[in-house]
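For reference, the chain that follows is the form predicted on its own, supplied as structure tokens.
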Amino acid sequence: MELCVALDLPTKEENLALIEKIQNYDVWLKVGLRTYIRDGEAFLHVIKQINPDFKIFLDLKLYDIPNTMADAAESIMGLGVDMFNVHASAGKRAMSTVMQRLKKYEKRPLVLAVTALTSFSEEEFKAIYEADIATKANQFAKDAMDSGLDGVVCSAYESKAIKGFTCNEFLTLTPGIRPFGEDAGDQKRVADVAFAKEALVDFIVVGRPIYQAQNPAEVVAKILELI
């Protein structure tokens, strides 16, 4: 299990700060929708000056037709992150279309499909997908897979069981993790780093416990501990 931190904060300079406070860690950063619009390719640039052997997990969720969505993966390629993700409900052909551009690279970041977001009530999924968060997140993950991802986005509770309907190499990450039993703040379906080991589960992503601390540092470093 990999530690995946999430530069949610709302400055550029509050992300650098906490970025030089955890430099030392083997750790993931994520890179989010709002970070990235605000501050841009530039600051994906700053974060491997500040220690190169930071991985970026640029989190945008691509969801579009599957042609743009295909070249906006190819124009992810010359970014140099590390792995990046897409919705599964955009289909299998727009996922395989994806992966097909993508596949003229010698190398290439891994690539995640959300399955649903763990913001996400059981009745607030059902009135979008018509179907409960476990069976759609299983078909999802088979989707994805079928398609050639690498893994999927998905809650701690839903981990194990796509595990089972794909396979163990198939990686899942899992945002809402509350290493500590800190507040769930907008998020359903949290859990701690011992719940989601047990669920097998490849990446955490831990945002509010770690920025929020009074020494983020330091709860890297349990964390870290603990996985």
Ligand code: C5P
Second form
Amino acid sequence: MELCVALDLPTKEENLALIEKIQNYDVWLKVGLRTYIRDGEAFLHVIKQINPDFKIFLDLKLYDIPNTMADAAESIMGLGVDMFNVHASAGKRAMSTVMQRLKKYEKRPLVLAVTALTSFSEEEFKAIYEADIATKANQFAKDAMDSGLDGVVCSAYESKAIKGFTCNEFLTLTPGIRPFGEDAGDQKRVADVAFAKEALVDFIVVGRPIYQAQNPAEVVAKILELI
Ligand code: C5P
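Return the structure block for the form predicted together with this ligand; the form predicted on its own was the one displayed.
After this comes the whole thing, all chains and molecules, with the earlier chain placed first.
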């Protein structure tokens, strides 16, 4: 299991200060919408300059018509990131079109599909997808695997079932991790590190419990120890 630290701070300077504090740890860094919209491609290069071994997960959750998603995926190829994601609910045709478009590259980033956002309650999810989270997450995962993706974003609660429904090698990445039972914030389906491990999760994403801590490096070290 690997740790992915979410760079969700309000300014570039604060994100950089966080990266510097944790630069000696073997972690992935997650660049999401807020940071990427504000700081762009240049910020990705700065990360690699600080430590070329940092792996970058570009969390932009693409959702559009198939051709537009594939165009975006091709632009992402030029950014040198190690993983990016799309929404599974964009459909199998969109996901296959993305993967088809990336075939011409010798090396490509890992591509994951978002199943159900971890902030959804059952009720909220049902209002949109007219299905329960567990059933739909399995189906989305199967769609993503059939479309040639490498794995899915899901909550730790769905990880094991998804592995059973797809295969063990099909990756799961789970946000909503509260390593030591910290405040859930807006997340609804949170789990701790031990639970994620038990659930065969490949990547845990941790944001607030690290960047809001007095000593982020200490929290990272403690999580890596548990992993
Ligand atoms: O602060 P916290 O640990 O809750 O951060 C979780 C991160 O994971 C945020 O950047 C959020 O956008 C992201 N994420 C999520 N649920 C998903 C996909 C991504 O919480 N399904």
